[in-house]
Every structure is written in structure tokens, then in C-alpha cells.
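In the form predicted alone, a lone chain appears below as C-alpha cells.
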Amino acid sequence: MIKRIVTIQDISCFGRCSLTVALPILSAMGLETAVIPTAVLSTHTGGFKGYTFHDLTEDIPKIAEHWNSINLEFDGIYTGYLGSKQQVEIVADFFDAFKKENTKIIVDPVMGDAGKLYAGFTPEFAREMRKLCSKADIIVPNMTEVSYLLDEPYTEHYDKEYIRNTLRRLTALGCPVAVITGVRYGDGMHGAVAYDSRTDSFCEAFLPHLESQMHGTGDVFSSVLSGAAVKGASLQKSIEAAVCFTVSSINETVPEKDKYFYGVCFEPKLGELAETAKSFGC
């Protein structure tokens, strides 16, 4: 039986990020994928000017109400970029309404990068996101988001023990599993480290660091991780698949990175991802 996931985030009509990344990746992994767009943009905000933006906050509760009326159920709920404190509160209510015993909730607490919050976000928003993370089964922050979730200074200087202690503190927010993305120890490798508080166990996945900086890689990583987790893959296999697919997509883009500045060319790699996903339990 095909498992069903819903992903809640914005959609850019052009550009590889958010829903335009999540929907094809999750579908390629063999999941029935429903979507709740939180906003519609003509393009994403990375490198484009003059884009249009239409907020859909008021539509989210109406969609949830209709879905409840037809008894929809989900094996997974995966959230990405949420544009306001109000949206975070609405999504928290969605979790309460649709989480069943076996529903897996994955929260990518998209707030910032390189030590800074994205435009329009505040420490108050971060506090609200912290509450949402407490309702998740898995959270997937980068180091900037870690600093705001834990209300501590951002740092790029850390070692393995620091990351492990940080993961433990993240799960103390209430989520049993935390994954930190974009981890670099200075050895030329780049990847992700995960911690499962239920078994007090760590796992990690690293590949050689690539200098190219590209839009949407976090969305690619979180989408693959979410798909793997909902399909029943182990935490180790989930982060390995996410790291490998993200790096593979970057490598596919590098030869024409100026042309495709707005995102990574993940589409040619979807066939490989579909094959990998066949081993994930359903």
C-alpha cells in the first residue's frame, strides 16, 4: 500500500525550492504526496527581483477543515518554510488534528543561514518555531537555525563533541530525533549528523565538501530525508540518502551553475533516487 505524506510550505512558480522541489522528490520516492501551499510566489527570492507574492495563510485552516470532513489520514507530515508566527500556530493545530499513532512529523525549521535570520523573521518567530519543533518526530535545522532554537550564539567553530551535545539539547525541546545539516569539521568533508534520544544513538553521513553554493539544497535534503523516514528507512539510511542525493544534484548542476543559479538540477537524478527508495520498506 502506498504511503501518503503532506508537505506544508510555499510554492514558487519558477525556481527550484520549497514545493517545486518537495513534490517531485517525494513522488519519485513512491509516496502519494499532498500539498498545502502557504504562499504563492512568481519566483523564489534568491537572486530574483520584482517577484510577486500572495499569502495563503487564511486558506490553510479551510483546507484542513475540508480534509477532516473527508477523513483524510497521513503517514507523514513534512513542513518547510513558514512565513509568519501565525502560520506556525496554524500548522501546530494541523499537527494536533491529523497526527495518528503512526504519523511521522518532520519539521525543517527554515529561519536563516550563515548566522543570520532570513528577512522578516525575528527571535519571537524563532520561539514559536521552537514550540512547533516540540511536536515533531524529527527536526532538521542547519547551524544558524540551531542557534535560534537553542537561543545561543551562532558558531562555525565546533568539534564532534559539540555537535553531539547540541543534538542532545535539541531533542530536549521535545522531538525524539534531531538532524543537523551542513556540518563541517574542517577535514574537507561536509554532511549531516543525527541523534535518536530514544536509543541514545548517533549516526552521520559525509561526502567531500563542494565549494559551489546553490539555492534549494536544504529543501532537497529535507525532502529526501522526509520521504525515506516515512517509508520506514532507518535514520542512518535516511541521512545517507539525503546527503548523497543532494551532492549528486549539486554535481549535476556545476557544469552550468551560472545558467541554473536559481537551484540545483535534481531532476536528472530522480530515477536514481526512485531506485534507492525501493529499498526503504514499502
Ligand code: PXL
Second form
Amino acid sequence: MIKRIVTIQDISCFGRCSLTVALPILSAMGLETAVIPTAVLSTHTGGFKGYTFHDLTEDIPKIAEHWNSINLEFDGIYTGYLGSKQQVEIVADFFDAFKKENTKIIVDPVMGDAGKLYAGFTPEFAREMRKLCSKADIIVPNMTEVSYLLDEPYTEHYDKEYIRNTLRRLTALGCPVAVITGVRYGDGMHGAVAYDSRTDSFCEAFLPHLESQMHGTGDVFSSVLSGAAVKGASLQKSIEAAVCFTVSSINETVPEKDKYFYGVCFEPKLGELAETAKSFGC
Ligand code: PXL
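The structure above corresponds to the form predicted alone; please give the structure of the form predicted in complex with the ligand next.
Starting with the chain above, the whole complex follows.
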């Protein structure tokens, strides 16, 4: 049976992030993908001026109510960029209403990058996001989001031990599995490290670092990870697939990165991803 996932995040109409990334990636991976758009923006907020923002918070409980009335069930729920504290609370209610025994919840606590919060985010929002993370099966923060979730200073200087210790403290928030993205130990490699507190085991996936700052790479990574995890791939296979696809999409973008300043050119790689995802089961 084809697996069904719902992804809850904004739709930035132009700019390759959130839903315009998650929907094609999850579909290519062979999942039936439902969406709840939390807001409609003309573009994302990183690097554009004058973007529109239409909030859809009020629609979320109505969509949930309708879905409940027709007994919809999901194998996975994946959340990304959420625009307000209230929205995070409503999404937490959605988890309570739709989490069944085998539903995997993946929370990407999108809040910032490179040590800074994205436009409009506050430490207060981060406290609410911490509560949402406690309800997840897997959380996928980068180091900036880690610092806000754990209320610690942001650092780019760390070693393996620090990352392992941080992962343990992230799972202490209440989610069994944590994945830190964008990990760099200064050895020219770039990747992700994951920890499963139920088995007290770590796994990692690294590839050579590519010198480029691109928007939406976190959304690409989390979408692949969510698709793989919901299809039943191991944590190791899931992070490997996410790192590989993100890096090959960045590689695809590098030659024309000025043209694609607004996001990564992942589309040419969707065919390969679909092939990889076949080995993850249905
Ligand atoms: O890529 C994360 C993201 C998602 N959605 C919106 C954003 C951002 C990052 O800036 O602005 C609207």
C-alpha cells in the first residue's frame, strides 16, 4: 500500500522552499502527499523585499475537522516553516488528533540559519517550537535552531563529542530521534549526525563541503528524510539519502548559482531520487 504523508508549512509561491520543495520531492519518492498550507507568500523571506504574506492559521483547524469527519489517516506528518506561536499550538493539536500508533511525526523546527533567526522569529517562538519538538518522533534542526531549542549560544566550533552530547540533550526534549543538519568538523566534510535514544546509537552521513550558501537546502534535506523515514528506511539510509540528494542538487545549482540565487535546482535530480526511494519499500 502506498504510504500517505501530510506536510504542513507555508507556500512561498516563488523561491523554491517549503511546499514547492516538499511536494515534488515526496511525490517523486512515491508517497501520496497531502498538504496544509499555513500561509501564502509571494516569495520566501530570505533575500527578497516587498513580499506578500497571507496568513492561513484560521483554516488549519477547519481542514483538520473536515479530515477527521472523513476519517483520514496518515502514515506520516511532516512540519516545516510555521509562521507564529499560535500556528505552532494549532499544529500540536493536529498531531494529537491525527497521531495513530504507526504515524511518524517529523518536525523541522525552521527558525534560522548561520546563527541568526529568520525575519519575524523570536526566542519566545523558539520556546513554543520546543514544545512541538517534544511531540515528534524525529526532529531535524540545524546548529542555529539547536541553539534556540536548547537556549545555548550558537557556535560553529565543535567536535564529535559536542555533537553527540547535543543530540542527547535534544532527545531529552521528548522526541526519540534527533538529526542535526549542516554539521562541519573542519575536515572539509559537511553532513548530518543522528541519534536514536531508544537504542542509544548514532549514525552519520558526510560528503565533501561545497563552498556556497543556498536557500532552501534545509527544506530539501528534511523532505527527503521525511519521505525515507515514512517509507520505512533505516535512520542511516534516510540521512544518507537526504545528504546525497541535497549535495547533488547543490552541485546542479553551482554553475548557475547567480541565476538560481533564490533556491536549489533540485528538479534534474528527482528521477534519481525516485530510483533510490524504490529500495525503501512502498
Ligand atoms: O526555507 C525555509 C523557509 C520557508 N518558508 C519561508 C521562508 C523560509 C526561510 O527563509 O522565508 C517563507
